[in-house]
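Next comes just one chain, in structure tokens: the form predicted on its own.
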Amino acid sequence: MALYCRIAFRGKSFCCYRLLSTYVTKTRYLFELKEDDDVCRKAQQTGAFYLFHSLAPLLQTSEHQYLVPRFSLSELERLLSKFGQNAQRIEDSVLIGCSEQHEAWFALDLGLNSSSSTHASLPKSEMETELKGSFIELRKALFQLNPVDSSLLFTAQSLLHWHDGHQFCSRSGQPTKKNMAGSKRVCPSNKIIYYPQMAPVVITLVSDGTRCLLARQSSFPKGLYSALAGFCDMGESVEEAVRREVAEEVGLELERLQYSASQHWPFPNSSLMIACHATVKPGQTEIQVNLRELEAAAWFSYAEVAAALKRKGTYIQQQNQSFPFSVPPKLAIAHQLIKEWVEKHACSSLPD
């Protein structure tokens, strides 16, 4: 038996390396594609591009999901051709992965103009009846993406929208030059480098110990309550963070919090999630809602909250039914941190 055990333990540490000898491998060969543009540009050779249109990513409709068309390089020569455009249009993509086969992936998009291009935006309709997909925005098809594809497509927007926002240097006002891979900017004129940042946000699930408060915005879809969340502010940490929101918004103050997990959310610009879960001071759980920053907060119970996790059909179908509430997709990380506390309270509930 102690034999078994030796051989099955070696077995699986020998599997754990090779895993990871495969994740280091490929962190960097993504190091080297954005450090040098020739090896970048060689990868370009076999790589695979997505393609956007004015920050809209193109997609294909197949059943209740959408398809995220990939192009080879010399496809992509063909269809600028087409166009009237020749391949140095292919300079603007940004690389946004690999696989780890290394194989790399880029996206192109084909509605913006950049400061050191030439080329004009390529007309919408006629590249969609082209490439026989629709170039939708991404918010509107992210609910009937796969995570993989959505995660690719989450880093292409945000890439591509920042290089469209950040064309001329803010000291020089010159226009700054893009690398091969996009994992940089730089100005000619006084060599400042510019990289692409992410704004820190907290996002927060409160809790009284048998209930969660949840709460919504106007702007929110019809029913929809979600975690509390906001922006860090400059020179605080993230427990400051999470604790000035919360009472800013509801009025309440924290006892105790704990980080649950992050996530890139690239609505409206490209933004770090950072999900804990908190809890209030005992007796003090009465909410005073900021309408500045909320339409409405509320607490909602264990029976509630699970109700609303296992109800059936798409995000968008349960949209357009009645109920009393509905929670983030699962897509989103404050989905991550309701289905947490609804685990937490059912295996709290459950007899020793």
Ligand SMILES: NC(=O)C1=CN([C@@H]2O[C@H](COP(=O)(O)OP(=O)(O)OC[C@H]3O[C@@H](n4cnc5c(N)ncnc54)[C@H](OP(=O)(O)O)[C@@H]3O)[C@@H](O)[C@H]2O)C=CC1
Contents of the next structure:
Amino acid sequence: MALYCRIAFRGKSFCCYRLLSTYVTKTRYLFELKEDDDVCRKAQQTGAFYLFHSLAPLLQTSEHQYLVPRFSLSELERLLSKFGQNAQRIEDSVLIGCSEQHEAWFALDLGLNSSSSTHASLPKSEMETELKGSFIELRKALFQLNPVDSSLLFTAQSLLHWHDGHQFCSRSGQPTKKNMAGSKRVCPSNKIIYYPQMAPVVITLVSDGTRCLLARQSSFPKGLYSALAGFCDMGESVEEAVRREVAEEVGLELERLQYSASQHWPFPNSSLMIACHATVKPGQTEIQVNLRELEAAAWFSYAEVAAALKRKGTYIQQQNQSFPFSVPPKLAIAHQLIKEWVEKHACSSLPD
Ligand SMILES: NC(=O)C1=CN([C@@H]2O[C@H](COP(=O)(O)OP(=O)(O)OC[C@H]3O[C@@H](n4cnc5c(N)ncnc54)[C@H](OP(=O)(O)O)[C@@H]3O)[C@@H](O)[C@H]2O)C=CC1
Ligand SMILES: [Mg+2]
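Now show me the form predicted together with this ligand; what you just gave was the form predicted on its own.
Below is the whole assembly, all chains and molecules, this chain first.
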């Protein structure tokens, strides 16, 4: 779908014959859905709904993968009426995206109670039987979802989680009201607007030129090491946060810093992961682990890290036991940073 655009120049509006791209028209449509409750309500009539129960998405098993079922508005209305609820519950849903053909996608949690709705949580196991699927914790389903589905479910779960935790105004204590799309909540008594938020987190792969530094927290699966991560403090730039986190967690000073990529990460709360590569000052490689933050940190060679990426990792000693050395899964930006480092190292060690 494409649109012609109208442009404003020196106070006058002109019809412009440039065809807007599919991406731009889709983006403008999503903007309209967020801004206009009536347009959003109308979009629900032809839209698709993803269902959750207490923040766990409804999934169906197929071979080794999970499928993510979607429902039309009429299917959803039939389902709600079967469980003794009316269609007003659908107003609790949040907009999570749309197709290139402008089919809007929504997520609805049937397990959470909302302050603006009088509807109780629906029974999980009866819903699962009816819907021929299971509500599975997103973190546990990650490895059996395709990347497109997981990205959509990350957004959905994060938005539903945010709304669940922001049902009351922190100034007046009154229930807040969400707009149709769920892009904000407003306090009816003082008109304060609350917008969904993500916490900025820096994640850094530190290198000394030949080795990279990986660390683990005691909550990680045995043998798993990752890049250094930490929440940005108030008032900090990304660069300052990276330098502080590295100094705080492993006692090292950085020399060079390079941005790589970013990722939205929904666990345990929404974070915007900002990923960087960094190098330490020459000759300053002695790690001093902050045991209040980390269980262990160590330098790993190219060969060790390359093998771990191929899941052929060597064994690592941990609390007098040995476990296979592993790195985070593909979906995590930590994996991407580690992979980039290995690829760069492989290129730079090629003969000229
Ligand atoms: N996608 C990926 O590849 C990866 C993602 N991550 C994510 O990055 C995040 C940060 O990593 P982590 O090393 O744990 O962070 P930190 O090194 O900053 O330490 C975590 C501590 O920070 C405090 N904290 C929690 N929430 C916030 C917040 N919003 N603002 C400021 N401080 C906070 C808590 O301390 P206290 O409880 O004492 O208040 C928590 O124990 C985690 O959510 C993790 O899931 C991490 C690595 C890889
Ligand atoms: Mg940390």
